[in-house]
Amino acid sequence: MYNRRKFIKLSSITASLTALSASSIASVLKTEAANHPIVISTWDFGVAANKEAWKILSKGGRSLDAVEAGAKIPEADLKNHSVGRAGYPDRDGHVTLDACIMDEQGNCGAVAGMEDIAHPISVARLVMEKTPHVLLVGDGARQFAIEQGFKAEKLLTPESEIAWKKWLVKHEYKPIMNSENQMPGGKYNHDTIGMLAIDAKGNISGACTTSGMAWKMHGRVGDSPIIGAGLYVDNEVGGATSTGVGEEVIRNVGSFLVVELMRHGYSPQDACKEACRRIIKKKPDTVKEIQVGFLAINKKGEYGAYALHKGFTFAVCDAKKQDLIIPGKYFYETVKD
């Protein structure tokens, strides 16, 4: 039988345990929310894209709106010859654009091989929101965009046209490490931009956009508009995106693989590393000449990246810093910068 003294002692212990439990729960919630909101993206030019996304995230906006706004920055940059309106053409002189977007509810949309429309990421979002489909391609994507009010315009800029005509002299197609688009004069520029954001509510969205490999075969589509390859988001786990030679990413369903590895306890960096390892295992000779990189973020806002070769970078933007550039980890040192 409990007496008064035992009852008071038991009540004191119970109160202490309750307080400890509440404190522990608060600590866990604080840790999980520490990196929200946050946006990360591939390559150095992701800094400008992140800053645009941050305008939305810092005001409590939705991650989907943030990644769309961010992706539109490199799409509109006339100095960027691997994303958007100034992208280098295929070997026949056509500028064809690819993009996809995915929200926290698993909704997604994409366009591939689309001509004459400067912002494929926005068209991809409308495919997601206004059609029963996920992917529209070629003339169908262009038609849909125009029906939605987008302006059709010539995307082959004078600078890109000059570069294409110089390329035609030798007509040699060879992807360049860390820059799938080779520019005349020995200069290179990077390729796809993939973005992942977590908003103040903890919801994750992602976007990926590119003009694809310069001088590609007409009709070629890489991983960027393929959900599960160039981009994948699971709001319970995290998100991942990729860059580099898309064929190898597609063969391994790379971004989906990274997210599934995180589901099973891998850190973002370790998940990206394992995805690269799978590519190496399947194509040990091929990977010595190409670059593939993965970037990932988990539900807590922890992020990481890994690439086949040295040279891959990614940008991070949160409440602490808006212009952070981080070199990705890699397997091989031998790379032509």
Given for the second form:
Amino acid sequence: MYNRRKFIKLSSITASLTALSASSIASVLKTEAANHPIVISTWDFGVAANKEAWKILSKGGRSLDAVEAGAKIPEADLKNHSVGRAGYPDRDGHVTLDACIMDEQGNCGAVAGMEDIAHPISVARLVMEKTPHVLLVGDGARQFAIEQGFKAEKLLTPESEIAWKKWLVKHEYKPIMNSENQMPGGKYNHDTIGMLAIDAKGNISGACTTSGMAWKMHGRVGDSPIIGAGLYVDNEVGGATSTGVGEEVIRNVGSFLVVELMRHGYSPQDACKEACRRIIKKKPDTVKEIQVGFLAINKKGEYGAYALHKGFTFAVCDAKKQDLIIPGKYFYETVKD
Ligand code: ASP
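Complement to the form predicted on its own: the form predicted in complex with aspartic acid (ASP):
All chains and molecules follow, beginning with the one already shown.
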């Protein structure tokens, strides 16, 4: 008998199916309204990197190719002393480079403390694609790069050598706030490019590359080549990257934290703010002297950033504008030299 109970059951199934299809339609509409392709990067020098990435993204290319191509721009820039070739050396005079890359499938690769190879981001990509590993360090990374056809060359430029020798006079072992915005010549002692891109298919990838803290201890590795710290991508949710004093980012697994917060509904900016707040909570005194900045993008192409101190900037490039620079929000007004 077609009784009342069966009827109620049937109508509730129909109602949920209707609701389901309405929500799927809404999510399709949302995806269509998402802002991509788009690429964002840390600091003002992200503009040039974004423009290179945009050449790939605007033609429908893959976000992984875009972030690799983009990251190679500051790596090759002889005026940039915090990334790649011409990066300032450690306190013993060695230029040691760190980088990592992550794609939309959660694949990742990294190199740390690698000497003599100008494009660590491309070596990181090959670690991801050609080895069963995630991270190669020091001599092993260099050897792998050479086996893959990279040229070994001296990365310490005359200008970097002069700055290092100048530093040796006082050899003060201290990170300098917002050094990217300062003039080279001893003051410019850290900053990293972290890039996040969403391609026309809606797939997210990220890259992060640095020479790390200038005058660091030989063997010191910061957050930048550490997946989850300097960079993290989850294609369902979004991506995040960081710059600044890597030790504090590693302690809080910063970029992974930002992505997880976005998964739980935080906007990119609020997620970055909360990651900064965790650093402040653990080290309320130390944070007055150091800079850390986070940058994030979600699946819809919404982006945001937050830093401990004033001075952090990021660059945005999409179909509307290719050279936008945005000042990051921050907790402290302090700008130190
Ligand atoms: N995060 C980098 C490091 O700690 C440096 C920086 O971005 O300033 O090596």
